[in-house]
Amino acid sequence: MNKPAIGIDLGTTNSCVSIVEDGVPKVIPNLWGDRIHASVVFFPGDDQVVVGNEAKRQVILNPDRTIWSIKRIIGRKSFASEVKKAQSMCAYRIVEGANYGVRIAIDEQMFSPEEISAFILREMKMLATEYLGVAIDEAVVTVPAYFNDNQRQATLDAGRIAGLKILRMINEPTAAALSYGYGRNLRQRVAVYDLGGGTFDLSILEIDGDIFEVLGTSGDSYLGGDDFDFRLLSHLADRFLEDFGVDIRSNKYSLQKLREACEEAKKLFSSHDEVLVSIPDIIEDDMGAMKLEYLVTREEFNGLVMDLVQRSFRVCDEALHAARCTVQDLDGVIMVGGPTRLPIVREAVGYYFGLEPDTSLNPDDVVALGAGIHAAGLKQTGFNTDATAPHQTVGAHLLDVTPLSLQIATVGGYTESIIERNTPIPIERSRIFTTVRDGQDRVHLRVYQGESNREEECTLLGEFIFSGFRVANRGDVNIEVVFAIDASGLVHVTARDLESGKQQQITLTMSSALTESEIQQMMLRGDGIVPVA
C-alpha cells in the first residue's frame, strides 16, 4: 500500500491539513482538537521555534520575534508595493536581501519568506505523521489562484525545506469546489468566491460530474480579512487620537494590541450587532496605563469596509467576463475563507450574482479537503504526479487554468504576449528568435507575467540567456524557444538549436529566488531548530 500523502491549506491567517480516510476527507486536528492553525511563526531563542495557535499568542507580548502574514509577501521583490505595506504595519524586522529578494531579521538571522512558510508546512506535516502514525512526506498544497510565477515558485521552494515532496500546486477556488461537489454527480455552472485572511480570488467552473473545468478566475493578491481588520484598526486608532491626543501606531506594542482586539471584533460582527473594543492597557503616559475603549456597532463597521467587498466584486466581473459568461448563467456560488462570514459579504454576494450564496460547507476547511482529496487521488496505482500531466484525481478530472499572461520583452518596454490568461494548463507554445549581429554568441530574453504591454507594469521572472549555440552571421542561427506552463502553474523555458537540434544552455538571472545552495542550507538550518510544543 503506498504511503498516504496529504493535503495542505497554506493560508494567510491560518492553514489546515487534511488526509482522505476509508474514501471519506477529513481534517486531522492537533492533540488539543484545534483543526485550524494560526499561520505565526514565534522564534523564542537558543533555535527555538513556536509555531501555529500557541505562537499567536506571541503576537502582542512579542511582536518583533513573532512572523504572521507571510503569504502577503513570499515570492515578491523587496520594493514591491505590497512590501512596503508590510514594512509599516508589522512590528518585526523586514529586510532588503540579496537580488532584492526579503528577509525576516530576527537576532543576528535572517530568514527568507519561504523558511518562515517552511516551519508552517512542517508543522502541517507533523501533525499528519502524529496523527497516522507514519512519516509524512508528499502533499498537495494550495494556493491562490492569482498567484504568480514567483510566488509559486516560492511555495515549492518551502515544501523543499520543510521536507515535503509537493506532488502538486492546486488553486484554492479549483480544491473548493472539488471538496464541494466530488462524488455528488453534479452538472452544474458555479462561482468560487474565496476571500481569505491576504487574498481574494473567483474562479467559473463548470461541474459535469467527476469533470472540474475552471472556464475563467481573476484575483486580487492583496485583499482580505486582514484588510478589514486593518480599517477597523485605523479608525480606532484615529478616535483615540483625536480624544487623547496619543498616537497608538507610533507604539509597535500598543499597535499589535489593537491589531489583534479588531481581528476579534471583526470575528464577532458574524453574529453580533455591536462590539465593544476595550484594552486596558493599550499605552502608557506619564499618568500610567491608558484605557482604549469604543463601541462599534455593525452599520459603523460596514461602512469602513463596503469598499473593500465592492472592490472583490471588480474581480468577479474580470472573472465572468474571462469566462463569457453572465451571474444569470451560474447555478451557484460557493463561499470559501473566513472573512465570508461576515453579514456584510454574504448580503453583497448575494445581491451581485442574484442568488443565496452556499454557506453549507466551511469556510476554513473546504480548501483544505480538497487539496487532500486530490492528493489521494494522485497516490492512486496509475495515476501521473508529473506535474506536466493533466490533473487527475480518481473519480475527478480537474482543467485549471494560468490567471495571469506569459509574455517577452520586446523593443522601446513594451512586451508581447506568448500565452494568454485563462488559458487552460498544462500549456506549451513555441517561438523563433535568431541572431541580430554578427558573431553573436548569446540571446537575451526578459520573461514577465501580468496584462500589461508596458514592462514596468507586470512582474518580471527573470531574464533567461541562452548561449552554446553556433557562432555565425546575424539571421543565420535559429533558436526554438519554449515556454511551457505545467499543472501547478509554473512556468519552464528551454531552448534548442534548430540546425543541431541540441539543447542549448540557459541560465536566470535578475532573479530573487533563493539558490539551490541556499535552500538545502535552510533545509539543514531547519533541521537545527527545535520546535517547541
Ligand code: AMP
Contents of the next structure:
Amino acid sequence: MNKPAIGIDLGTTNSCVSIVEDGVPKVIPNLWGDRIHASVVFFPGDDQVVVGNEAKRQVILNPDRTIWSIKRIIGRKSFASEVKKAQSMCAYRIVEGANYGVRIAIDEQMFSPEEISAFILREMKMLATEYLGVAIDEAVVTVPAYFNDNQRQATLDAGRIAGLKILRMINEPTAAALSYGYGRNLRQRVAVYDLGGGTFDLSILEIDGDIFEVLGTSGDSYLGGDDFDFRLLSHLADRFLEDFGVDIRSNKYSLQKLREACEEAKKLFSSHDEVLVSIPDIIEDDMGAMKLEYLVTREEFNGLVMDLVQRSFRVCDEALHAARCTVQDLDGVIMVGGPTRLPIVREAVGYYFGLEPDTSLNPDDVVALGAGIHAAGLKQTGFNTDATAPHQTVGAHLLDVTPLSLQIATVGGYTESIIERNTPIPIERSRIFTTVRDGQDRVHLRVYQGESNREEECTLLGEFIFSGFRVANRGDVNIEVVFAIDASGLVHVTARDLESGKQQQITLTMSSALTESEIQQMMLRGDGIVPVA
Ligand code: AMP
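What about the form predicted in complex with the named molecule, after the form predicted on its own?
Now the complete complex, all chains and molecules, led by this one.
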C-alpha cells in the first residue's frame, strides 16, 4: 500500500491534522487526546522549541519568546498594514528582513514566518507519524480562499522547511464542503460561511455527487474572531482607564493578559448570557497590583461586535454576485470556524440567508477532515468498497476558482487584468509582448494580484525580467508570456520567444519570498532545534 498522506488545517489560531483510515476520515489526536493544537511556537532557549497547546500557555509567561498568529503575516511584506498591526499587538519582536521580508527576532536568532509555520507543520507531521507508526511526509494543506500567491508560496515553502511535501493546497471552504458532502451523493448548492480567528471567507459551491465546484468566493482577510476579542479588549481597557486613570494598553504584558481574558470571555458568550472578566493582577501602579473585574452581558458584547458580523454580509453579497446566484438558490449553509458558535453569528447568518445554518459538523475540524479526504483521494488510498461507509475517499473532483485577479502593470501606475477573479483553476492565459526600443535586450513585467486598476492598491507578486532573446529593431521581437495559476492557486509565469520558440530566462525580483539557499538553511536549522515534549 502507498504510504498515506495527511490533511492539515494550518489555522491562524489552531491547527488540526487528519487521516483517512479504512475509508473513514479521522482527526488525529495528540497523546493527551487534544484534537486541535494552538498554532503557537515557544522558544525556551538552548535551541529548543515547544509547539501547540503547551506553547500557548507561555503567551503570558514568556510573551517575547512565544509566537502566535503567524498566519496573519506569512507571505506579507514588512510595510503591510497587517504586519504593522501585528507589531503593535504582539509582545514578540517583528523586524524587517531582506527585500521587505518579515523576521521574528528571538535573542540573536532571526526566524522567517515560513520557519515558524514549519514548526507547526512539523508538529502535525510528528503527531501523524506517531499515531500511524509510519513516517509521514506528504500532505494536503488548507489555506484561506483569499490567500494571494505570496501567501500560498510562503505556505508551500513552510512545508518544504518542515520536510513535508505539500501535494496540494486547497481552499478552506472547499475542504469544508468536501467533508460535508463527500460520499453522500448530494445535489446541492451551499454556502460555506467560514469565520476563523483572523480571516473570513464566504464561498458558494455546487455539490453534484463527487464533483465540488466553487461558483464564487469572496473574503476579508482582516475579519475574524481576533477582531471580536479586540473590541471587547478596547471596551474594557477604556472602562478601566475611565475608572482608574490607568491605561492597560501601555504595558505589553498587561495587554496580553487582557487579550487572553477577552478571548476566553468571547468563547463563553457562545453558551452564557453574561461573563465576569476578572484579572487579579492586571497592572501595577504606585500602590501595587491592580485588579480588573467587569461583568459583561451578552447583549453588551453583541453591541460591540454587531458591525463586524454585518461586515461579513458585504462579503456574502460579493460572493453571491460572483456566483451569479441569490440566497434563494441555496440549499444549505455550512458553518466553519470557532466564532460561528456565537449565537449572534448564527442568528444573523440564519436571517441573511433565510436558512437555518448547518451546525451538525464540528466547526473546528471540518476543514482538516476535508484536507484528509482530498489527500487520500490524491494518493488513491483509503478506498472503502463498503457503500455504507460514511465517506468514500476516491475520485472527488474539486473545481476551484482564483479569488483574486492576476494583473500586469501598464503605464502611469495602472494595471490591466490578465486572469479575472473567480476564474476556474487551473488556468493558463498568454499575451504577446514586443520590444518598444531598437536594441532592447530585456522586457520587464510587474505582476500583481488584486481588484483595483491602480498598482498601489494591488499586491505585487514580483517583477519579472525576460532576457536572452534576439536583439533587434523595436517591434521585431515577439515574446509570448504565459500566466498560469495551478490547482493550488500558485501563479507561474513563463516566457517564450515566438521566433525561436526558445524559453526565455526569467529573473524574479521584488519578491520577499525565501531563496532556495535560505530554505535549505532553514531545513537544516529546523532539524537541529529539538522539540520539548
Ligand atoms: P479557527 O481559526 O477556526 O481555529 O478559529 C479560531 C477562533 O475561534 C478564535 O478567535 C477563537 O477565539 C474562536 N473560538 C473558538 N471557540 C469559540 C467559541 N466557543 N465561541 C466563540 N469563538 C470561539
